[in-house]
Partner chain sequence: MTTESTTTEAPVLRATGMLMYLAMGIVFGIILTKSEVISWFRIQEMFRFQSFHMYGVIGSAVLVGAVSTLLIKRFDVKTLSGDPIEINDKPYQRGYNQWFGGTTFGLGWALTGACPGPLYALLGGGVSVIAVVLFCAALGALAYGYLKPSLPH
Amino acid sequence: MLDVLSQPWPWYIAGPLIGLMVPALYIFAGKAFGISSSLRHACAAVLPSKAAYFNYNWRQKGLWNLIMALGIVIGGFIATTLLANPNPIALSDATITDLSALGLTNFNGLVPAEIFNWQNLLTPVGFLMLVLGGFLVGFGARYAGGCTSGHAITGLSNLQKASLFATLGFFIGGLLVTHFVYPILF
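Atomic model of the given sequence only [the form predicted on its own]:
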């Protein structure tokens, strides 16, 4: 069993399992799948604020979401420590060629080591990309009313037009940054 859990699952298994979470969460719990609203709930729980945005019953609306976020953190820790796969990530030759053209050659981890490392965080470009970029992603997710999981998984499965536009925006933004902004920064 541990061998099955520690190996990468093919898209035709993992994708439908993720897709089935959406109706299961609706049917059994009456909740919509999404993670970006956890930040709002966490702020409402810990920040003493009179701002209307944080002034609501976070226990009733968001406690389950905070528990799910905690479960994701615990699951990620278990997956990367106890169930870690020591083999390099299987990438297609075309992907390796494309990433190498961008200067990314270390494919041993889950993220490119050339970008996501402590030394890079201490450089102006790395700080700009990791910290400011992370802030903008978080702000954009809240401004759009959800992140990629909320819009692309839950919103699209509900045939919501706003989620279609948001998901298209996420992908177009990612492509623009990868092909036009990233080569300027690195």
Contents of the next structure:
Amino acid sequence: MLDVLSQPWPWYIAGPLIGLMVPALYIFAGKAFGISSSLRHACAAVLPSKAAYFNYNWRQKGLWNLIMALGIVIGGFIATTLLANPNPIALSDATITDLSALGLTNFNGLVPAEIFNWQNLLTPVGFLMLVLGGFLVGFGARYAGGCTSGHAITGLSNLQKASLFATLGFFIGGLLVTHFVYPILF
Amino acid sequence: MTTESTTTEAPVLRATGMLMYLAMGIVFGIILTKSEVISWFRIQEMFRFQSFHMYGVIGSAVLVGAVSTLLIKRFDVKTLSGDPIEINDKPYQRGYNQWFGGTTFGLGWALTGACPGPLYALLGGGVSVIAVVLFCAALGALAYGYLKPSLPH
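Could the form predicted together with its partner chain be shown next, to go alongside the form predicted on its own?
Now the full complex is given, and it begins with the chain already shown.
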């Protein structure tokens, strides 16, 4: 059993399971599935703030979301220890060729070890990708009113125009970085 | 993720309820990790249109989510505790915040190779520097909270 679970899960298993998070959360808890609001709740919980955006009862509205985020951390730990896949990710040859051309050599693990490390934080590339990148994820998700889970999964599942535009925005931004910023960056 | 949930909550959140959210988070974290969608490499593969994997995951997730949402509405499904399920519309004004915010998010998505759910999973997966990314994401949310009144929505 563990052997099977330890293999990478194909999209047609993982995708439907992620989709089921939507009704599961509605039925078990009456909540709309989404993750990025945890960032807002964390701010509201930690900082006494004058901004109206953070003035609400975060325990009542957001504690569940923060607990779920903690669960995801634990899930990530379980999946990379108990259920670890010993082999590198089976990326397409084209991607490996493209990323090699940018100078990446290590394709093991979940993230490029050459960039994602503490020493790299203060280099221009590391700062841009990790510090600025993180900031943009948080800022953009809250500005758009959701991230890939809240808009691209839950919102699109509910045929929301707002979610369609937000998701198109996600891809516009991602394509800009991938095809115009990375060639300059590396 | 919207949290504009208007579901009424018992004044005292029960520990069992919180354990359920924890369990759902754990399951979600395992799925995200085992399907490799938390991989920076997979996100690059997606934005380069070089594999169907990410599109398959997102597409089938939306399909299953949409059919489920439709069935919940159609049959007026109740929550386990018997309350009606409120499925709220995503607030929409002129679309400026979806386009500007969405594109901003996309820039960060490709730079970090992760959206918020995967960031949590990567942290649990032992990529410790992700703590900095998450902290900066929270700073981004904080900045938005302060700038919200002066941004176009």
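Remember, it's a predicted structure, so these values are computed and weren't measured experimentally. Positions refer to the first chain, counted from 1. We call the rigid core whatever largest set of C-alpha positions still superposes within 1.5 Å between the two forms.
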- Task: Indicate whether Asn85 shows a C-alpha shift of 2 Å or more between the two forms, with the rigid core used for the fit.
- Result: no
- After the core is overlaid between the two forms, has the C-alpha of Val73 moved by 2 angstroms or more? no
- Rigid core fitted, then: does Ser157 show a CA shift of 2 angstroms or greater between the two forms? no
- Query: Once the rigid core is matched, what's the CA displacement of Asp98 between the two forms in angstrom?
  - Reply: 3.4
